[in-house]
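Just the one chain here, the form predicted on its own, laid out as structure tokens.
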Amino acid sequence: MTDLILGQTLSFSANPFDAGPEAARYDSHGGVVVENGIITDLGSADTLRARHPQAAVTDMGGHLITAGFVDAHAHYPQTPIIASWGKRLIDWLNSYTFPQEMRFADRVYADAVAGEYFDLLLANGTTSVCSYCTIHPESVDAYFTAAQARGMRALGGKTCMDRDTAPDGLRDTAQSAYDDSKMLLEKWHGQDRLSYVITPRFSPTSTPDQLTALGALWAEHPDCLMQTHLSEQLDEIEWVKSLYPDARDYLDTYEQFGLLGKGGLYGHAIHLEDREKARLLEVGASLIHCPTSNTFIGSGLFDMAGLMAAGQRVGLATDTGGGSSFSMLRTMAAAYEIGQLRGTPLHPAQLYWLATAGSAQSLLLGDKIGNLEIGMEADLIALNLTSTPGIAQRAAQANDVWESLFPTIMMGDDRAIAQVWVGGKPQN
């Protein structure tokens, strides 16, 4: 079966942080051809109709067809506690996160939350995600099972914590972290569209022995990614220094144990020192910006403009449930607001690239997802650019595609997601 999806289309030929808005490719009446879950042709609607006369046509009218959103950092077990009132990071973890994560030893509960989580993602136009699970292997099995059932591209791993800074009932050991992670990696990595990610939560909740074990596991499986947290809050950084007094900086608590490299995903990365920036750039690591989380927990203002100008690889993420929304539209809006507070506002082309192609590239999946390109996986969304009266009245005054799209970025929610395709299959 050949499917032809018509509408306005938006994709990228380059990074708009480097090339400007001209990096975007926009067609006011374009289309995407999909065969067996893969994009096989792109172009104007009239050209594609003539080229594929036997195709089954889905005409989305004035809706904007783009790649589905890619969420590069999330905590699916925190779904039930999203938007819980809190003070600072450590208080929030102890009050809400850790008690919630203890429940994931129960596979039935883990399955229920995982299913709800992926349904929420699809409702918000997110077709790919990279998530932390909990210390329990059951949480990983539930996560990948739910993603696999929906045909989604998903990345994730067992969160590892063995230091007594984590609560009783939510700690493993250096050996069990290695053994469980290896078992789960061998079970899930490369199955369908699933990828295992080695996952030390962050250095304050792992002993040097555990970080050494996970560094060894990553060295044994360099095709896997590794995810953790870095320099989210100033008091967190001081805590790290007290636990690792010999480390040169926060990043060194990973680097000295083999947990720095290309394929490393470092969430937040707000308060970086010069040496850390230089080493992250040198190895080609990925920094993951979590704007709604950073404002919700009061962490600070990520230096998107400075880091991108320096050549860092950056992705965008909700960080649910520290982040306060499942929507990458809301996440883009928060990234714009943080840019404004730093005096470096982001163009809509930059925001949308971050939520799609940029995040895909941060996960080293830029050749598979995050853009409309021939040969890429057909994870697509159709955006209704007039989904609410407030958005519609502003869009009616638009002079170009960016003025049409920006109101949806700033004010849109799940009502703007007119359709989602995962592997070319419509989801609602």
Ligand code: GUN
Contents of the next structure:
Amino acid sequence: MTDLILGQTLSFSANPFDAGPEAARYDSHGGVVVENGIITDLGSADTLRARHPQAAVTDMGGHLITAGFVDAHAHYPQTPIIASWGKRLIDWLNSYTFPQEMRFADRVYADAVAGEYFDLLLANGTTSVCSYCTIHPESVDAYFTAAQARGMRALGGKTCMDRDTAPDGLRDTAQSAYDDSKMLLEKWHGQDRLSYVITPRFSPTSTPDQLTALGALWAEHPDCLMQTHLSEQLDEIEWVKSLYPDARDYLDTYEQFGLLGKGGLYGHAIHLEDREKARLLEVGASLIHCPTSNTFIGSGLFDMAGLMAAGQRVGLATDTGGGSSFSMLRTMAAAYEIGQLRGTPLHPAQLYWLATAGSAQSLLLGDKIGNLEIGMEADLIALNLTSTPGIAQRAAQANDVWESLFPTIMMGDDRAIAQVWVGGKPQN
Ligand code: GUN
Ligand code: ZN
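Given the form predicted on its own, corresponding form predicted in complex with ligand GUN:
Full assembly next; the chain just shown is listed first.
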């Protein structure tokens, strides 16, 4: 069975932070050929129609066909507490997040939230996500089961916390974190499109023993990613210093225990010292920018332009429920606004690359998802660039694809997602 999907198409031949907007490939009458869930041909609509006369054609008209969005850092268990008012990081965790995460000891509850979460992602055009679960192994089973049922490429892991800074009822131990993570890794990693990610929450909620155990697990499974949080808020950094008085800096609390390397995903990374930046770059780690969260929780302004100029690998993420939107469109808009506050506005090509290919590369999946390339998995979206009257009247004035797309980036939401294909299968 061959499918031919037609519309405007947008993809990337390079990173637009290096190559400029010319890194984008745009075709006003383009198409994507899909066979068995894989992209097998690309080009102009006319060429593809001629080359694939037997294909079943889906003509999306003026909609823009791109890779689906990739959300490189999220907390699916926090879905029910998104948009909780008035707290900063440590109070927000204690007041809203930890009580919510305790509920995931109940598998029935975990299944319900996981199902709702993946439906929200798909409605927003997000076809892959890398999420934290809770300390409960049931929360990981619920997450991967829901992703697998939808055929999605998803990454995640059991959040580990064994220090008394985490509340009663939400702590594991160094040994149980190692054992449970290993068991879940062996159960899920490489099943269908799923990947296990070793997940110490952040150094303030782990003991050195736990970080050592998880560093050892990562060394035993170097093909797995490892995710954690780094330098999100100034109060948090002070707290880390008080808990790890011998550490050179926040990053050192991971580095000392074998939790720094390529395949390490460091969420937020806003207030970095020079040594930390140099080491992250040297080892090829990924930083994950969470702009709606960084404004919502009041964390600070990530230095996208500076880090990109240095050659740092960066992905983009919602960080729901600290982030205030499930939409990667809204997330791109927030990244743009933070760039403006730093005096470095991001081009729409850079924003869109971050939400697709950039995030995929941050997860070391740049050869599988996040772009339209022959051989890549056919996780696609069709964007309606005139999804509301306000967007439509602005897009009507556009002189090129960037002016057509930018109003949807800044003002769009799930109404702009006209169709989603997961592994080549249309979702509605
Ligand atoms: N740092 C440690 N845990 C969390 C979390 O759940 N959300 C955010 N935004 N930061 C964290
Ligand atoms: Zn987070």
